[in-house]
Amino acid sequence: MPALYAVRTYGCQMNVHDTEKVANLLHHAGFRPATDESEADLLLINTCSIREKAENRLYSDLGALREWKAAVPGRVLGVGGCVAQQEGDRVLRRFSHLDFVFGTHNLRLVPDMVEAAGLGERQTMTDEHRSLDRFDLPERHEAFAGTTPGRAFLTVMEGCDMFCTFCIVPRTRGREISRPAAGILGEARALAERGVREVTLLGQTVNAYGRHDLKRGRDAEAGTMAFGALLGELAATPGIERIRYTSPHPLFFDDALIQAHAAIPEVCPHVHLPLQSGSDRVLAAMRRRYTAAEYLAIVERLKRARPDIAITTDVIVGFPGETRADFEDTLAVMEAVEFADSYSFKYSPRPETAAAEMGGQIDPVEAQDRLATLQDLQRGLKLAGNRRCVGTETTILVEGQSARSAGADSAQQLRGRDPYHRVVNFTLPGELPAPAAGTLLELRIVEATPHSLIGERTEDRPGVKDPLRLVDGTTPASRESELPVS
């Protein structure tokens, strides 16, 4: 019987995708996922270091896992991700029951490190390198289905050369490196053949893809291209119906990328465009390299290209030296853009970043008050935007059971996301077959809540008796009848 593994994942989409990469490698090495950590022979923690809270969580987890490790002889415990890259051997020295530490550039080494741990060898592998080998990973193992049916992450570049003063990513993820387009397109084709309909392109500054090669005139040699051109190539992949990307930097929104939202139907009408602050003074201190007016100009160009586009963002409050007037500037930009949603945080000093050494650190109570004010504003903006959707029709990619299902009766409460990345919940009578996760389904929006939309099925097509209609015109029942008999 194969050994069983479990992974705890903290942090961003890149960390989630790194966990998928490691899980696939473990499948190829003969491991299978445990249904619970109590059954696992191998436990990995994939860490995040963007904020101090996530870092402290790792140390708390490792302390508590002494009992897990001691309970069954031969168990293996490993730590990876950004804290591993940041702290390296210090983590291994601090926790004697930890077997190995691997950095963000060393995912391919995990199966070998697990094998070495079984022989009693403790290792740290956090070397940074610029080799394209990090992208050279095996295709999905036939036993590894992934965690999001119908959707998949697709890495196009890694690292960051921007060095914002608050951000530790250039240290934990390294400098920018773009993956050759042939590998990206090949992976997209393989995903589509497995039933993936939506891909999300990943990179620390994803729309910076290929920029260094283009600037140096070596894009043909490197096999890269402009990001807007890459979107067009991906859209031509049979089976891929939706393309998203995260997280872009405002500095790299060129005309070709903006026009892609108008000209390429597969590119979703949603952009996550980090703002961080609406104050020019604070933006300069952050080394963001744009002004509030330049940010708003990008939003205006996107809205001209695609009038229905949804903009989401990231915001930091309480950055060193931020005055109340600076904070009010941020609120003004939020109101001007009418963000569909935002991810907002209090500033957290990170080691070896310029902002950690700045004067004017904001009182935590004041920072919390500003965060609450900003989040109240965002709740109002989101609810107003959701209400404007009532009466419209949309297509969702079904994700599975809704969070609203707790205590439900015989009705099935399901959820999915529309092209604008909004959560849409819908209910089906218990006797109807539920559409599988990964299915594209047409709904009409009938209600708005502060956090999501409520949909119902669209009217049946003439002559179609089954009350559920999928985007391709089939029904769950008809699709089931087409399946081969085992």
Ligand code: 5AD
The other form holds:
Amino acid sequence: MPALYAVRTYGCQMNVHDTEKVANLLHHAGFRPATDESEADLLLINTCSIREKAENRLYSDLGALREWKAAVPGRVLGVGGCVAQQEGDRVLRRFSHLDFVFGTHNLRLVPDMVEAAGLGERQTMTDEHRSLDRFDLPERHEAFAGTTPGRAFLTVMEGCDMFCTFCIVPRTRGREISRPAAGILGEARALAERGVREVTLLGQTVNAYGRHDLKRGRDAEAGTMAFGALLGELAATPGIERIRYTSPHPLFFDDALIQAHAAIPEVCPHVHLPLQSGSDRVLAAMRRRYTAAEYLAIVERLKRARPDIAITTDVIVGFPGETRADFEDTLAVMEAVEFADSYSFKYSPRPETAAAEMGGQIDPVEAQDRLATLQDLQRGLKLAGNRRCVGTETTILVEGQSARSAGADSAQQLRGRDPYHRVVNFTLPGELPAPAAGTLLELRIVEATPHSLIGERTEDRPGVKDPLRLVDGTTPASRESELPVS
Ligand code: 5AD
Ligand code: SF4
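I would like to compare: after the form predicted alone, may I see the structure of the form predicted in complex with the ligand?
Every component of the complex follows; first up is the chain already shown.
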């Protein structure tokens, strides 16, 4: 019987995709996913350290896992991700039941580390590698065709050279490195052949893709190109119908990228563009390298290129020295942009970052108050945006059952995402087969809720029982089970 593994994944999409990469390596090494941690022989924790709370999560998990490890002799426990990179050997020394620690550049070593653990060896591997071979992973195992049916992440660059003063990522993910386009395009073709319709390009500063090579005039040699050009090449991949990317940095949002939104139909009309703050003083202290006016100018150009574009963002409140007036500047930018959605956070000091040493740390109660005010404003903006969709027709990529339909009696409650990345829930008449996850389907938006939209088939009228109208001409099939990431 093959050994069984499970992975707990915390943090961003990059981590989710790293877990997929590790799972793929383990599959090639003969492991299979456990249905539950209680039956796993190997348990990995893929950690996040973006804020202190995320980091603390690891320590409480590890404490609780002593029992898991002791329950069955031979069980192996490993820790990877950003906390592993940041803390390295310290985690191994602190938790005697932990077998190995692997950094963000060492995914490929995991199968070997598991084997060594079986022989009683405890080790930490957190060396940063600057070579391109980190992108040379085996092709996705066929068991992964359906990890997220119809959709897939695709790494285009890794690392970050920006060193925003609040952010630990340059320390946990290392220096910026862009993957040669041939590998990216080859992976996109392989994914499309397996039925992937939507790719999300990943990179810490994804639109900085190729910039170092271009600046040094060695892009041809490195096999990279400008990010806008890469989007054009990817859009030409047969079968790829939607392209998303995350997260761009405003500094690298050039005309070619804006034009890509106007000219390339496959590029989704959605941009997640982190703002962080609307105050120039705070932006300078964060070392973000743009002003609020420059950010607004990008939004303006995007809206001119693609008037229906949805813009989402990340915001930090309570950065050291942020005054009430600075905070109000942030609210003003949010209202001006009318963000479709935002992720907002209280500033959290991170080890070895410049901001952690700054004076003027904000009282946590005040920071909480600002967060609540900002989230209130965003709720209103989101609902207003959702209401503007009512009556429109859209195409959604079916993801599976909606959160509301966990019960057996409502099996036809489905969810998907529109091109703007909004969640659309819809119900199909019970007698129709459910469309497979990964199918593109046309719907009319009939209702807006604070968090999502409600759609219905354009032809769903009482008494009408015609087959599903699928945009891509595939036959309706009963929903395939979604393989969990871990
Ligand atoms: N404190 C709070 N939020 C942070 N982020 C990054 N570092 C910190 C920090 N130290 C937020 C930023 C970033 C998002 C992924 O997390 O908004 O865009
Ligand atoms: Fe962190 Fe700034 Fe790099 Fe984004 S651009 S990962 S916020 S340092």
